[in-house]
Structures are given as structure tokens and as C-alpha cells.
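Only one chain is given next, in C-alpha cells, and it is the form predicted on its own.
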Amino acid sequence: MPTVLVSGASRGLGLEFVRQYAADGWSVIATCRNPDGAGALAKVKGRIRIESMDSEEEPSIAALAARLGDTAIDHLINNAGISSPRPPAGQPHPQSFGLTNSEDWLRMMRINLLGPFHVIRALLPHVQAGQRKVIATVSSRLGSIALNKEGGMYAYRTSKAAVNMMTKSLAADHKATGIAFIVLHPGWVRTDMGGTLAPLAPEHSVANMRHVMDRVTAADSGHFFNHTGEELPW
């Protein structure tokens, strides 16, 4: 059976990735900061290995890579990420021009950009040993420079634009490996991050993204895809 590793697996899209892959018989390595507190994750049935990993801490990532030994990974999904909570109606967003906080911005960069980079660097040999060789990072259309017509969301937008650029560089640097490095926009999804007004259910978003990952090849490396499959502009 193929193996998938999902970061940020204790809730939201990460938890749904685990549910769907496990239901389809995959071996799932589900990572989160605090496995002891991941009650919903622990209840998922299937071939699931829950591992501790804090994507903000490089030693934690390196320790996971060491524990995995020679385990091959077919799909590596960088899902862990953060944003600011949506404000109540009529209130300014905490990432607006006048309110953006430097410390929050730097933490978002550490988790949304450096986290995926360190995970990929540590686990690249495991993906090279896999059959499918797909590394997908959950990004956002808010990281697209071409699609930015609304402004705002400075910290989140720049962290996602940066992880998009990182992915493009990885694709260029590792052409010979046959790995497909891609970024995915999950849509506006009803999760803790997306909020209750989001139109898309997590199970639909994840099913769509899995379909994209199933069909990509090394020729698609360095591309930015919507969850529905069409390519998005940088």
C-alpha cells in the first residue's frame, strides 16, 4: 500500500486528509504538535501512525525524519499553517495595514514558509524512495500576486506568496529526482481557519485536492493548482 505523510493532521483539512487516505487503505503518517491532545485524530480507523512534529521547530522535524528511518513516502502533504482569526462583522482585520503586528507576521513566516521548507528538506530522501513522488504544499490563492485585487491580509498573503516561490525553486533544483513539487489552493473551506461562512466542506476540498495529486506527474512540478484542478497564476 502507498504511504502518505500529512502535517497539521489533528484538525481541519489535515484531519480530513487522514480520514480519506485511511479509508482508502493507505498507510498514513499523521503529524501534529501534541498527539496526546489530538482526540479526533486518535479516533480515525486505519493504518495510521501518529507522530509528534512541530513545524515551527527544525529539531522536531529532524527528529521525525530520524524516527521514520527508511520509510518510503509516496505523497508528502505540507498542510500545517496558520492565519489570524476572522474578526467579527464590521471589525477591522488584524492583518489590515494599520494593525499588522511584526511578531505575528514573523511567526506566520516561520510556520507557513520555513516549516514546509524544513519538512521537505528533512524528508526528501523518504519521498525519493516512494513510488508516486508527490510533494504538495497547501497554499492559497491569497498568495497569488496576479489575483490580488483586494489588498490586506499582509502577513498571510506574503507567507503564501513566499511558499509558492519556494516550491518553484525546489522544482527547478530537483528536476532529476522525478518528484512533483506543487502548491494547492484548497478553496474557502469551513474549518477553524476558514470560518463558518465558508462555502466548501472539508471533505469536498480534500477529495478535490487528492484528485489533483493523483494525476500530477514530474512534468507538473513547480505548478500552482486550484483544488478543482485548473492552474492558478503566480
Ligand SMILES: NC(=O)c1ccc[n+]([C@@H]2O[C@H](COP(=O)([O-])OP(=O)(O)OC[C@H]3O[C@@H](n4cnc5c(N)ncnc54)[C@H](OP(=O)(O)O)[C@@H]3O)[C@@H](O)[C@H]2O)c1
The other form holds:
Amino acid sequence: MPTVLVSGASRGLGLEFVRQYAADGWSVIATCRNPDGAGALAKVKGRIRIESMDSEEEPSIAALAARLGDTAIDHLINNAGISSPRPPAGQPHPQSFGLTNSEDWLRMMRINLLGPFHVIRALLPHVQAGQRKVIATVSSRLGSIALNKEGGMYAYRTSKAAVNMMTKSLAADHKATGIAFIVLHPGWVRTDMGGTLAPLAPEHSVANMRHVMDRVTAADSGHFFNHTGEELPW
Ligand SMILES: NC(=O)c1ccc[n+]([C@@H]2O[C@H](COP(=O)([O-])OP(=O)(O)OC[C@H]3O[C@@H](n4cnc5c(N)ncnc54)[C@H](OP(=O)(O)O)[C@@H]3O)[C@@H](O)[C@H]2O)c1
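Please give the other form, namely the form predicted together with the ligand, since only the form predicted on its own has been shown so far.
Below is the whole assembly, all chains and molecules, this chain first.
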């Protein structure tokens, strides 16, 4: 069976990716910052290898790549990401024009942009050794410049717009490898990040994103897909 690596597998969409791939019999490499604290992940049954990886720490990514040795990876899913906590009703958003601060912004860039970059660079040989050759980064429609009519969310939006641009460069630089580098919008999903008002269940969003990844080929490299499969504008 194929192998998938999922980052940020302790909860939310990452945990759901692990559940679904494991249930289908895939070998799953589930990475998280703190394996000892990932109780829900530890309970998932299947061929799951839990590995420590903090996408904010480049040495932690390099150490993971070294531990994986010559393991081939079919689907690499850069899922780990952060935003700021949602403000209570009636309070201004922490990423509004007036409240955005440099420290939080830079941390979001390190985790949402540099994390995926270093993971891809470290694990490229593993994906080249795989059969499917898909590298998907979970971005957001909030990173679409064309779709931004509402404004705000400066840090999160720019981190996701940047990871979208990174994906275009990766697709161009590595065209000869046959790897499909794509970005995915999961929809607005009921996770810690998405909150309880989100319309989509993680099960639904992840099933859809898996379907997109199953269908993509090298010809789709450098494209931005909604979880429902249609292309989104940059
Ligand atoms: N939910 C939505 O509506 C929505 C919409 C658009 C895009 N997204 C994107 O979807 C992805 C998953 O989001 P989610 O909703 O599942 O969020 P979530 O429930 O907040 O889970 C985030 C995951 O990322 C991990 N993470 C955070 N910082 C990390 C770091 N430095 N290194 C490694 N892992 C780290 C967390 O690990 P810990 O448990 O260790 O903190 C957790 O496993 C993110 O990239 C997010 O931007 C979500």
C-alpha cells in the first residue's frame, strides 16, 4: 500500500487525514510537535508511525528526514498551520489593521510558509522515490489575492498567499521530477482553528481533499484547488 506523510497530525484536519488513510490501509507517517501529548493520534488504529516534527524548527525537519532514511512517500501533506485565536463576539480581530503585531506575523510566516518549504526541501528525495508523487500544502482561500474582498487577517492571509507563490516556484523548478505540487483549500471546517460555527465537518473536508489528491497528475502541478475539486484563482 502507498505511504502518506501528514504534518500537524495531533488534531483537526491532520488527525482526520491520519484516520482516513489508516482506515484505507495506507502506511501513515504522522508528524506532530509533541507525540507524548497526542493522545487522540495514539488511539488511531492502523499502520501508523508517529514522528516528532516542529515545522517552526528547521533542525527538527532535518532530523525527521534523516530518521526516515530511504522511506518512499507517495503523498506528502503539509497540513500544520496556525492562525490567531478567534476574538470573543464584539471584540476586534487580533489580525486587524490596528492590532496586527510583528511577532505574531513572523511566527505565522515561519510555520505557514517556511515550515512547508523546509519540509518539502528535506523530503523531496522521499517523494521522488514514491509512486504517486504528490506534494499538497493545505493553504486557504484567504490566501487568494483575487478573492480578497473583505480585507483584514493580514498575517494569515499573507502567509497563505506566500505559500501559494512558493508552490508555483516549486512546480516550475521541479517540472522534470514529475511531482505534482499543489495547494488545497479545505473549506471552512469545524476544528480548533475553524471554530464551532464552521459548516464543514473534518471528515467531509478531508475525504474531498483526498479525492483531489488521488486525481492530480504532474499536469496539475502549480495549481490551487478547492476541496471540492474546482480550481481557485490566485
Ligand atoms: N479549519 C479551517 O476552517 C481551515 C480553513 C482554511 C485552511 N485551514 C488550514 O488547514 C490546516 C489545518 O488546520 P486545522 O483547522 O486542522 O487547525 P488546528 O485544528 O488548529 O490544528 C493545527 C495543527 O497544526 C499543528 N501545528 C501548529 N503549529 C505547529 C508547528 N510549529 N509544527 C508542527 N505542527 C504545528 C498543531 O499541532 P499542536 O497540536 O502541537 O498545536 C495541529 O496539529 C492549516 O494549515 C490551516 O491553515 C484550515
